[in-house]
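Just the one chain here, the form predicted alone, laid out as structure tokens.
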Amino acid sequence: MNNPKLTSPTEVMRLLKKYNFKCQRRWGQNFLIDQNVLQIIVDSLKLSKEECILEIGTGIGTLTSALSSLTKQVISIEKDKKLVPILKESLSPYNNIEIIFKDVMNYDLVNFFKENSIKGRKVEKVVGNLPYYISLPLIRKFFELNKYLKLAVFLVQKEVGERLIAKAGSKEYSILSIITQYYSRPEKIHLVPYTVFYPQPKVSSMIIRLNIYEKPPINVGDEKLFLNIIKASFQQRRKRLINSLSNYFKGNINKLEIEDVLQKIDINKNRRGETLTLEEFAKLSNQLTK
């Protein structure tokens, strides 16, 4: 299992002090100091010894070390090179960990998956404690890699987690909710209080599991149009659907034609975009494609 010392606040403070490491709040450097929460994250990944896993954000190696004994290889991407001396000490007992010191947002992940596949290393799962500032763009980035990935387990800010699992009509429901539910089956695994981190963030977090579909569960003829219709419908949340779509298709499809399309698929033109389900957006997109 992991180095249990790494979930001890005393040990974390000792390491940070020894190497004169200052946590960057803007990078979301809040280190997990709770063995139970760590265990929940690891269990939710359903790992086997034959697997290689990708971790986002090595931190001081708490989750990295826990993953090491359960998998063939851990590949971890870490932005902050100042963590090198800490990681040399905390991960010294492990020999199946590779750390890539890069910013994941600028890293060529497509090439990463291709190269590992050539080497015979199947990386189909990803895990990480995601800082708020990159969580939304990064989750979207991973959905574009759905042909490589089967499962993602992320520790995210509670409000991000709520948006990922939100249902049509709720105030948390957003473009991200629909995109998430198009590419995956999201599950709330556990609510995490801010007290299990050092230093403590100001907000609670959520462990979320994304079961990534090999093929989305609904059939969409033109994916680009489908995503653009969703964006157009959410741009002004209070607007009626007919007005949002008329603005988007201005010059290409007139208002009467859009009304006709909505009538054909039995969607009231006066509804707001935020009340449409994933299936209804697919129906709308497919009808407009015709």
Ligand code: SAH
Second form
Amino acid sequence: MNNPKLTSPTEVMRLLKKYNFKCQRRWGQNFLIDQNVLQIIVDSLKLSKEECILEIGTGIGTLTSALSSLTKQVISIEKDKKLVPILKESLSPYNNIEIIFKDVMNYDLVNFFKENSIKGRKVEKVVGNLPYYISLPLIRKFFELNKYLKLAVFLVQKEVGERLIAKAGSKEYSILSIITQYYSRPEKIHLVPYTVFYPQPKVSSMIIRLNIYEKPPINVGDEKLFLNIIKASFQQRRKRLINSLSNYFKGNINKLEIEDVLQKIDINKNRRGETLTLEEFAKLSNQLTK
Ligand code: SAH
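Having seen the form predicted alone, I'd like the form predicted in complex with the named molecule now, please.
And the full complex, kicking off with our chain again.
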């Protein structure tokens, strides 16, 4: 299994001290020290020995080592080179772990997946205890890789998790919810208190599983228009749909035409944009394309 010592707070503190490593809060360096939570993350990935897995944020190698015995190859991306000496020690018993010391936000992931598939390596799952400051842009980045990915399991800040799974009309419903539900079927796996990390962050987290669709089940024709309409509808949350849309299309489509479109697809023009479901946004953008 994993290097069980790595979930022991004494061992984590020993390693950090030995190599004089100072955790950077701004890079989300909060390391998991709970065997139970680790097991939940690993189980939710449903791994097999034939596949490889991509991990974001190696840290001191806790999750990395747990993935090792369950897969053919673990590829882990870590920004902080100062972790090298610790990882040399903590991951020394494993021979199927590759660490890429790069900033994942500037790393060419498209090329990464292409090259792996040429090599015949099956990398269809990604996992990570995501640093908060990159969690949103990173999740969006992975949706654009839906051609390659089947499953993503992320540990994110609880509020972010709530937004990913939020339903239309709820307080947490946002552009991110719609994009998430367009590309995937999101599932809440587990709530995680901040006490399972060392050092402790200030907020709770959530384990989220995104079952990524091979092809989004909802047809939106012009994807760019679809996304722009969503943005326009959410920009001024309290505005009525008809006003947000006519503002957005100012000069191109007049208010009366938009009213006509809304009537045709049976959406009340007085509704607020943030109450529309994914299906309704799709209908709206398809009708406007016409
Ligand atoms: N998986 C480990 C570590 C999680 S902490 C565990 O669960 O214990 C998050 C890790 O992400 C840190 O090691 C941090 O250095 C790394 N990280 C932060 N920003 C990153 C970035 N832009 N690219 C790659 N790794 C990053």
